[in-house]
Each structure stands twice: as C-alpha cells, then as structure tokens.
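Here we start with a single chain on its own, the form predicted on its own, put down as structure tokens.
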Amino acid sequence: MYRPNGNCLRRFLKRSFCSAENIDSKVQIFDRHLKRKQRDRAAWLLNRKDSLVNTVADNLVDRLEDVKKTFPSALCLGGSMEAIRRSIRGRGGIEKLIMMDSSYDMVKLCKDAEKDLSSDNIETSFMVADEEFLPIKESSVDLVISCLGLHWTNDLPGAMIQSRLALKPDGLFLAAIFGGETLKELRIACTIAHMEREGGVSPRVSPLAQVRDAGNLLTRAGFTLPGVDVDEYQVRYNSALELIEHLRAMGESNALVNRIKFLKRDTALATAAVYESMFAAEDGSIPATFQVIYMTGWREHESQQKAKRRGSATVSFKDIQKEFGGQTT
C-alpha cells in the first residue's frame, strides 16, 4: 500500500484525477492529520460487534436492493468501511471494490480481514488516501459509498463533487453521515460544565450538518435524483466514560483545529456529573443520541427521469379545479 507525499499528491491530482479545482481550501475546520492518527488508534480498538456501526452500514447497503441496476465497480471511502465490506454479501452485483482510507492502520485492518470474506468472489484492492483529494480517475466506478466518514472533511461539498466525478454516468453515490442532533446530550452537559467551571464555552463536540442542508449538498455537488432520509439511534452506556471510549473506538474523537487540547480534570468530572444528573435512566444508564443522515444521488445520464420544461404543461390548475374542485369524498 503506497502512501504518497502530500504536496506531490495535490499536484498529481490536479493534473489527472477528479479532485475539485480549488483543492487547497482555505477553510480548515478539522485537523486532518489528527483525524488520521485517531483512526490509526481506532483500528486497534475497533469492535466488529458494534451494533451502532453495523446497523448504519447494513441500512446503507440495503439501499442497493432498492434499485434493479448492478454496480460492477465500487469505491468505499473511509469511515466504517470494514463494516460496509462485511455488509455487502453479494448485494449490488459488485465485482471489483476499492477500499480507501486516510489511515494506514485502518486499511491494513481491512486487508487482514479480507481473508474471512474471500467466499463472495469480490476482487478487492486497498488504497491509503485522503477523502478530500480522491486519487480516482474520472468516470471510473459505478458506485461510491461512504459510511460515517465524510462529516470529517473540511470541504464536504468538494468531497461530494469529487465523488460524482469519479462515477460513471448513471453511477450511484451513497453516504451516511452524522447529523446535527448527534450527541446532543453530551453537548448540553459540556456547555453547562464549562460555564460552571471555566466561565465560558469551548468547542468539545464537532459541528455537523443539519438535515435541511443534506438535499442542498447533493444538489450543489451536481447529483441528480437526490434523496435524503434520517434515522435516530439511542445507545445506552453505563457511564459518560464508556461513551467517550466508544467514540474513540469509532475514530470519532474531537478533531477541531481550534480545540482546547487539554481538558481540566474538574471540568471533565463536572461534565460527567451533569450528564448523569440530567439524562440518566432509572437503572443508572445514560443515553446518547446518534442522528444519521442517509444521502443518495446519481451522476447524470440521459436515461434518468427529468423534470419537464417550465411552461410545457398542457393542463392548467384552473381546469383541474373546475373538474374536481366541487367533488366531495
């Protein structure tokens, strides 16, 4: 598995592949280097029986069964790609699969696990690369799928544009990202604890897309037939510490550029106390909400349904009202 130099990669992508033109985005919300290290750590902590991750991966791959089309070549981007690989199980008619992540250890984990999945006859290759700079040729794959990874990109619309460009005409884009209601209990507890102990608020939970933004993101990226739906999952933990450990195992720790790097012990204890006092159930467990936004979009093709040209209607609403307006049921 080859890991290219960052500057060389950027120049190469601009010449040959499907990266967006403004590849060197000035807006840096997340520390991508830190996120890669967090995912390296998550590769060692990963729990293959994680019910949240497995459920989201299954629900995302299930969408392949909603269409008659098959997808011989596919690209799986970061996030919970190991769970996606296990969930495919012959669905979607996938014959060749590229699994890509910015974390070398995560890619190695998936490669080592491939021997347990050899029976499904999918030709699988592995690549260490950043979702923000896709080293994939234009119009080269039939499916791009990303499960719980794209919400850590600094330029989400740009990453989605690159995904569209990587698709062949009539190719499918499937993605699941955490939505703005995710960890709302932890956000509230952190805010109260910081106000009480430090007299102000500092970012401890990353900003996430809202449901109302998802459709606009798909349209802005140039996808046709966009579709968005939302699920909320509530996971119960024995303590706030167990929640934090689960986030680390998923690679979902704080990676904000402007984060405060050290959390005071008093503030951490206050956060746990506030969390338990406000949200604990009768059995002592604490809930954590995970909102997942599922996005579906297609690369344009002449065979797809298209809206009629404005003004081309042959029947007016006034005529419809005259014919049916007086009827009652």
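So that the term is clear: the rigid core is the largest set of C-alpha atoms that superpose within 1.5 Å between two forms. Quick caveat, the model's predicted, so the values are computed rather than measured. Numbering follows the first chain given and starts at 1. First, how it differs from the form predicted in complex with the partner chain.
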The other form holds:
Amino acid sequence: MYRPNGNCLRRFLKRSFCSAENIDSKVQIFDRHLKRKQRDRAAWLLNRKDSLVNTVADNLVDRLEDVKKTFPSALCLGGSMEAIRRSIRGRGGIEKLIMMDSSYDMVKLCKDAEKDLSSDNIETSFMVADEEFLPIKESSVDLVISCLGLHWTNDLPGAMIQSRLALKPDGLFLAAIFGGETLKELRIACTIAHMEREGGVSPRVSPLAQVRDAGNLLTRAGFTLPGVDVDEYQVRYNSALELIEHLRAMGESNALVNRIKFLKRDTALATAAVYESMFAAEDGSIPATFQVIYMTGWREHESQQKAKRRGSATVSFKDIQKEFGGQTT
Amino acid sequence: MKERTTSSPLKRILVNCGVQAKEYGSCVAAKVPQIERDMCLKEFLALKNCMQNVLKGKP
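The form predicted in complex with the partner chain is what I want next, because the block you gave corresponds to the form predicted on its own; please supply it.
Below is the whole assembly, all chains and molecules, this chain first.
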C-alpha cells in the first residue's frame, strides 16, 4: 500500500530514538561476513613463524614494558591473536586474558595453541564476537590489545569508543593497524594494469588510516595521553603471487563491499607483470611495503597529567631568558 | 625454463613466459603515468599467446 507520508513517518521515528549513531547512515565499507570467512581460512593457512606478524605483535607487546602499571586483566581483539599470545611471555603482569575474534576457527586455533603455552600461568577465556559490538561489561578490563585487526572495521571510531568503555579508569588501549602506505606498490600495479586492460579502475586495496588521522581517532574516541608511532616494513617476495598468498594466509584478502567480484585472468596476469617490471629489484624479488601504525591511549583517571589551565603560568619566558643569559632583544 | 607442475596455473605462466611478461611490463612502465586502454596491446597479446600455450600443456 503506497503511503505518501512514509518518509515523514520514518523521520519522526528516527528522532525519537536516542541512539548516537543513526543506523541508516552507517557506511558499509567492508563485508564483515566475507572477512570472517577469510579469517576462517587464514586460521588454517597461517604460518606460525610469519616474521611480519610476529614482529608487529612483539613490538606491540613490548610497549607494556614502557609503563610501570600492571594489567591483571586484558582483552585481545582479533587480528593476530595467536602471535600476541605467544609474545606476552609474562610482560605487563597479565593474569587473565580474554581472546576475542569474529572467526570461530581463529579462536579455536588459539585455544588449541594454548596447550603449548600453559606454563605461562595466564588464565585465558575465548569468545567469538564482533569488534564493533563488544559484549564486554563496561569498565571491566585493564588492557585492550588489538594487533592488525581494527583496519577491517566499518566504524573504527565506534569500535575504539567501545574499547574505551570496556576499559577501567586508567586502563590502556594498544592497537596496531595498517597505515595508508601499506601495499602502495600493489595498489599502483593493480590500478595501472586494470586501466590498461579494461579501461576502468576497481578498488582492490582497502582504504587505510593515515598517520595524521590516528591521533584524531584516539582523541575522538575519548582516550587521554594519546601516542602514535609508525613503522614501515619492506617485505621481499619472489613474485607477486607470493605476496597475494601471504596476504591470504594472514587473512588480509580483499573484503571491500564494492569490489568487483571477478578478477579476469588477463588482468591478474597483467598486474603481476606490471608489478614486477615497475618495482623489481636486481635479483628479481619484489618489495611490498607494510606501514604499521601503533596507537596507544588511556582511559581518563585523576592521576593522569592534564594540560594546565590557560593563564596559570607563574613564570614568564622573559625571566627564564634573563636567568640563562640567552640572546634577547 | 623449468617445467613446473605446481598447482597454480598463474605461477606456471609467469615462470614460463618471463620474457613476454617483462616486455609487457616495461612497455607499460615506460608510459606511466599516461595510461590508456590497450596501449600495450601487442605485447599483451604476445603474453596471452604464451599463456595459452602453457595452459594447453606446452606442445
């Protein structure tokens, strides 16, 4: 039945909800369902000794040693949970660890690996849940760690806000995500080959956060004392195919909603040829850039330093200059 | 070139058609950033021909 006032009715209903996010305006960039299936497959393909993943996980967990606080309870969100679990080795004073991923197979993999690590005295529990809909009680964990998982969320600020709410006051949020420079060679090769072969462009690499946005993301999510730093890793492969296989094994295959679901064999061949001719080194190996952005943020607490109120200075710069005899006018 | 019986046809193609792939690649790389459709068609057809030979089983 046609209702001419349907739109007005819907708008009225929307206004009466006090939700922070309007469901209709949420942009679906990634197909989460497909991502879950890819991660299921990655659980089987993943190489325990993968140096990239292990390096990033180790680097992330290392930051726990930079703080004097201990974190008795911790939540590990998606990405490379297994690598994180192996890297902990007693750092950070973690006693209780919750491992969470949207893929059941990944969680099962971690559970099976737990047998080898039982000497760590960490009580682990496992959960299958979505990072964008955290089923964690508010203010219940001291630490939230996410290693290379959050760049697949449709609503990254929302996921970070939920992480912050799950943290106790003075809790720490540690995340590593891929940055905008990641796989730039692949992006270029794909675009060029696609344009030459088919005349158009199709998105093959996800939109990734830029370093300058990372700080904004942290403050927008309400974290205090935000810290961002970047690491760029160049990984060499024998051929473009190996790169794609590696990405598949890490669970990082394309999951964009508006991807072209069909890669013509000609275009794939052209991409590999272009990649190798444009970026190959003398020994024939091709490089791929992985830019990892490490983000740290804390949940607010009175013990944290705050910026002083404007106008509360007691010493002027002129006095300081006179003290130290600097050149002045 | 080595005869490989890897399961991935694309891998076999790239191994056995290295010369054509390189020619196609350098043709495209030389014309960057002005890319137009089918501007390296000749080289690509040579590569495609080689690919089809590999897939047919290299007579």
